[in-house]
Amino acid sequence: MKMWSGRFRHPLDPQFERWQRSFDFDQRLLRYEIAASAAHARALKNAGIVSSDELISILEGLQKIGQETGSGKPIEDDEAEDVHHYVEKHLVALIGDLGYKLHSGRSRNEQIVTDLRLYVRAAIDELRGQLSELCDAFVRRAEQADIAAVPGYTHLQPAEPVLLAHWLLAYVEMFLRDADRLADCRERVNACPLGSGSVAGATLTLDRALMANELDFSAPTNNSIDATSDRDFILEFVNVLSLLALHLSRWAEETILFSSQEFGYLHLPEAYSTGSSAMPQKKNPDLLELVRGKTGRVIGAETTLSVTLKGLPLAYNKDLQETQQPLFDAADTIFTLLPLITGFMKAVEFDYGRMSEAAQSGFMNAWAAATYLVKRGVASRLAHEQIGKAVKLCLEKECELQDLTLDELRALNPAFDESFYECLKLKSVLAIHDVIGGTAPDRVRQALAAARNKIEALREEVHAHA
């Protein structure tokens, strides 16, 4: 029996009829459905609408359900129309009409919410643990690498040296900050909806504060209309989520590059690598182009989000049942990759001879040089101009500057004398940069320590709410 079709006089379109139904997506939100309804049905008890004995009743029958579809495999049912529809028709089936009075002063439009809140509220702590195994995973690596170098580019180009455990960090503090979002929309998820109605308001005198306390929300939502149609929180975890996979991608792609001959400063791990059918010596980055792939599709599902919400009526719309879908997409996505990046990270080889090799050639140790100019009084421009028309000379004689004779930089500028050869060696030019957030060796191992503290708070608070 459907759980609206009093007032019809003919049956659905067969084809609509199962167009329409959403159990086969929205089952997944099976386990909130039961923890919402047992919230509910303690409400009504406290109203006075069912006994101790129903009480009880309703929720063993609740709790079987949950056993017998606790396996997470797909569940066949032809007839249910949703999960709200699944779960009234089985807790009927159970402990027979009383399962009908489950529904008493209720809707499923405060219903679907409530369980998506429940699903985004947990999909956000699973999320942040794993961020957290991500982030230990690249604070290792850098601490592993201690002070090698590598070469940091702008606009693709040489630049200067960092350290390697620097470049990693950039990475960390990214994915932090992701964290901090996910965070963020935590506590706007964390309101309940239930006790809305259908738009208006519950028509019993339900115990809202006790419902949210149930299931551990903060507090009950402020304003009926807004509950039952309101879905920024899918969008804005989305959105967070679209933000992590654009980090995601902007990573693998510097990996890639990283990791061809032409840069050579990493080994692909084989276990996370495939081959080509043509050309036997191929060693492929599959997992790092479907990670930048994969971010098309999770920013597409906020794109969607978007579209579908944009126009909108107050209150409830059928069209919000297309919201479900994305979200779920863009979470599992999600998903599955983050594991992955962390096994990554925890395999990949880098080559630190050839980022040491590399982080010594290309004039990147020129600003160091300027450096050095300004340091001797030199004003900023004419050093840069100076040191430009030394890298000039250079190119002409096929020579780094270390290579220049002392009296090829005094014709340029007599400030120059031996302590000059000293700040173009790889370790003056990293040390040179000691500011806050600076590639300086002692810089960066008070960065890893300030990670390490971050990762653990992070950890923390995924426990707290275990």
Ligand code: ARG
Contents of the next structure:
Amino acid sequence: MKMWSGRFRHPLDPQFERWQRSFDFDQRLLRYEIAASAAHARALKNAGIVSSDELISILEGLQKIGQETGSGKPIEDDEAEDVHHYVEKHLVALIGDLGYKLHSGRSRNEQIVTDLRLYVRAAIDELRGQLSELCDAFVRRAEQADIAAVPGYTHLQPAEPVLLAHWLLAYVEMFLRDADRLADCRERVNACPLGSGSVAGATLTLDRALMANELDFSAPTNNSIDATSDRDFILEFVNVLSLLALHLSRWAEETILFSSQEFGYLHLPEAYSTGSSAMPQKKNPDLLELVRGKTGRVIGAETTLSVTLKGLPLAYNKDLQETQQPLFDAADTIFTLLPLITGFMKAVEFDYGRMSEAAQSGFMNAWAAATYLVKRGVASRLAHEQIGKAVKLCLEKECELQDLTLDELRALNPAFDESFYECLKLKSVLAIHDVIGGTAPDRVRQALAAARNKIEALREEVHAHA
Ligand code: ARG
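Okay, that one was the form predicted alone. Can I see the form predicted together with arginine (ARG) too?
The complete assembly is shown below, putting the previous chain first.
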């Protein structure tokens, strides 16, 4: 039996009927639908609408549906309009007309949004767990890299050497911010719409606090009109995913570049690369390219959601059904990416020799050289100018700053002495960046310890929600 056929004189156009259904994709909400229905059934019992015995039958029936369909295989059902209809239909098949009583006082409008909140909350917990593993892999590689240096770029031109660990920790910062954003989003997701009814609130005096508590929500939502039509939490979640994807994509782009023959800072792990069907020598960075490519999907989902929501009057409109697929697609995309990237990071081979060579050429010690003069009392603008002239001389002579003679240097400024050559060495150049957040090895060691602590805290939080 349909959930709404009473007032209709004519059957639906079969093509339309098929087309407007959502069961193909909302069936993944089944476990949440069952949990939410159980909470509603308990509230009905408290409101005196179902008896204790009836409640037991309903709960047993719901449990059975959960067991029968918990295999994860796609469910084929020629009748079910959506996950709500599917559960009602099966409940009636199991316990008879009592199954229809479950719908007393509630509306699918509150049900779908409850299921979606439960789904997003679980997805957040899962993703934060995955992010902690990803960060852990980055931090381990940073620890292994010790004091290995790599060129730091601005404008993609060599700028100053940095520790490889510092570069890796830059990404850890982004991912930890993403994990924080997910936690922040979770706070707003974690409110229970049950009892909001269709638009005006349930038609029975149901105990909303009880239902919220039952489903581990922090509180009932405040306003029934908002609760049934609000999908901010989906958009907010996908916003966070799109920002995370964007971070992953920047990392992928940079890693592709660094893996190229021209840079050669790292070797792609074979387990995560593919060959060319034509050119026998090729090893291609497909994982990284797909990470970059799939970011487009996630940003697309974010855009789809914004556009779907922007013109909707309050409260529920069927357009809202269209928010589900972008949500699932964005979440699935990130779910599959994160463990792959973690695997890639464990396997990637850094070429420390090549990086360090690159970090010691191309005048990346020029700012340190100017700082040498500044520390000797030379005004920074003049020091900049004088080292600029030294670089110009090097370009003519095809050498590096450390190859200039003291006489050549003193012609630019008499403040130069022997100690200048020490300050040009990679070790000294790294060491002078001795500020919080800088690349001096001691500072990076502190940053590593701080990142470790944050990852531990994240793991504990994830564990607490499990
Ligand atoms: N399948 C619908 C959705 O995803 C469920 C809610 C239907 N409500 C309604 N009034 N037709 O939005």
